[in-house]
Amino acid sequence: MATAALPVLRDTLAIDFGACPPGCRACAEACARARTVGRITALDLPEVAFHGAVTCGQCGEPACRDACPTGAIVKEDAGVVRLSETRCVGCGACAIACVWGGITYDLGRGRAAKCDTCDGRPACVEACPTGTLSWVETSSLARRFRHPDPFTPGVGLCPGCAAELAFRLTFRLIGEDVVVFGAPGCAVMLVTGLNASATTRLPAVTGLMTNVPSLMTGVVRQLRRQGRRTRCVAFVGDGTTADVGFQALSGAAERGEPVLYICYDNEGYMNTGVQRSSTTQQGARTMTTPVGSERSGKAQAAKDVPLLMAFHGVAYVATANVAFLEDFAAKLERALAVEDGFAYLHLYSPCHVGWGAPMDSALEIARRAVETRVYPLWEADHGRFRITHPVARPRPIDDFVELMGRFRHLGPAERAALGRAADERYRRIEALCAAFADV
């Protein structure tokens, strides 16, 4: 089976878009005491309430460089878009080919200027009061995923589903030391095959929604006694996870049991129509929990599986979220280091199907779910509870809540118990966290 090469990713400055603190210019000030003319714009426009910046995103394909007649610029091998100066003619071209206002334009010297984000220190990201602006080391978080991907393309998932990307950043994080262990439900199909055809080069074994842990138990104590330590991780939802199969995780977790089980979360039964599990969120439509004039959505609060399991006294327990990968990535890799006790990961998946969403949505939920505090990123080694992505300020709950259909019935007293209902599960986090401190 080809396997597909590994994306090219480069470190990179990023800036949220707009949220500048209005007046702000220490960024535009910075770069032209580094770089004698400023290569980045502070566009202050209260008339329309946006305070933001603006500088070169290093296009993979810059229409600047093709519109320069002179061949003054040129996108380097380590992503960068760099501009000769002693080469511009001053002509503009690459000023108006940039649609995104990239390029800035010194009309003293007549010539042009473009980040080149100071050979990786960039002098914006420092003066930056605010943290608007960063400096993202991608490319050290491509080298955790550096293994091929084990999936063939083309699985017949939903396009923009979310599993389906975590799922393969997963197994190219742990390599090919590992036996994979499904169950039904969405994703299942990348373990089970198509037809005859199979649709990975790992060992798999799929199970069913009841006794996906009991299998990995047997598996995992036989290679021990062969004296192998291959791993044995799960991916199932939250069906098998959470309601049928709980009792089988809850035994595994409690004997202790070598193994990594990761539940991807969509809160849901997707794969049969939509129902509702007991991970849904109160106030969720589903087509077992409709809204009309005898009931508005679900009635009951979530349940909370990655404390549940934390409270069983396992070796690791952490939620996570594929629009926060650093932060994915390092506690798989904490994960996979237990080498004798059971590792238990919640990965937040919207599914944009089930949860009346834009196809490309999944990213921008998961993201701003952890920004309002309606799922908190945390982790529990041994028993020591840690936030591992505090959130101070959190967004209001309507910046989640209008980003799905699920939720368009919801008034503005539901949408605040939501948000109530958020803020006390990030608090009791929160006191977990000073509780176990000095365990």
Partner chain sequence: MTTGALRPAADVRVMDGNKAAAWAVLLCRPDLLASYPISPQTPLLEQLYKFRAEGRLDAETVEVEGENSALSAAVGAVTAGGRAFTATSSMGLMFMYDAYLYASGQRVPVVMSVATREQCAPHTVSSGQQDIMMVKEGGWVQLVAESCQEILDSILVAYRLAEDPNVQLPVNVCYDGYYLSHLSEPVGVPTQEAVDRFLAAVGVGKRPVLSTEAPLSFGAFVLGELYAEYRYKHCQAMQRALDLAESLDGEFQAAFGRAWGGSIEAYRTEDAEVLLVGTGSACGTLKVAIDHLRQEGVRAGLARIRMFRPFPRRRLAELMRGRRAVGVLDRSVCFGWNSGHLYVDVRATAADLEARMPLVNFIGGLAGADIRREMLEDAVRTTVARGRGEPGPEVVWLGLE
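Form predicted together with the partner chain, following the form predicted alone:
What follows is just the one chain, with no partners and no other molecules.
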């Protein structure tokens, strides 16, 4: 079936809701100056101690457009929901239809008014003193993942797998001048074919759990010898990375082999039926850390592999997940920009099957992992640490824990401890950022 002939999602304005400084109305004022009528609303409400802003989200299926009686509102191909002031008769139907605070009925002029993103250069963003408003180039996302998916559809991964999504996106961004490396684990279903049928037209190598970085070493050295800059990219799991294959990984990192190593971390041996690995979170139930009267899930905290990799002094290390696609793409690009050193990406990849969550929950879990500080998004670019998605006000840990059956047995105290550990992890990275912001 064909995909919907839709306007492509393009750039958009992002607002960190409720993160404005008190008394600041810079966005609304700048908008009013630029556009005669303010389209962004500063929600500066000292009476309820709230300071934020709202504006149109440029809906994909705008209710305002559907309600407009004169065709004055159009969803343009470029994504902007544009209001034609010369067609607007001021009936107000759009303002009734929109529940998002995205369209304003301007009393004085008897016309509706709404954000048109200043055609991609929003005055409000320029005026925002804190970065609460930002211009997110979603169109660049489409440009970044611009290559066709090189893998066949219908591979044998579970429906709803976050790793598969990340895998496909990774190679849509990288393109075709690449050798793909895998190891026994879930994602190997994508890397390698079964019998004589391959899953991809990319050259691919499935190694052992113990030797992927070493195989890559040999391949990349040989390719460079032939004068080729073909990328060598591994996409392997946390068992391979953090446990049985850690030695080879550490060796290749220390030698600074020019490869990109991506670990999709589903926190356990999922392919063998959900056993704990060293990255399994504390308290999580797995088949080897079951819950009974004398045991309550994994006793130890997760091994922080990305941090270990950062301290190998390699060119680039980052954590990422597909719930933060912009961040993910940027990090892939930065990792690829490293041509002569080792780059490591640690991808948080919720496994709804092994984590005891519904099939459609992987992205939400990934999102909340970040928002609760369980999984901070950061990078260490040539030793400079940076949190790429700051979480100033973390959501309560329960928002994360409640999504997964693997934590269901945890009592309030154990949950709180998880929350504290997440906080500590976040603050450790913060401290590193402060210490190694400029090296």
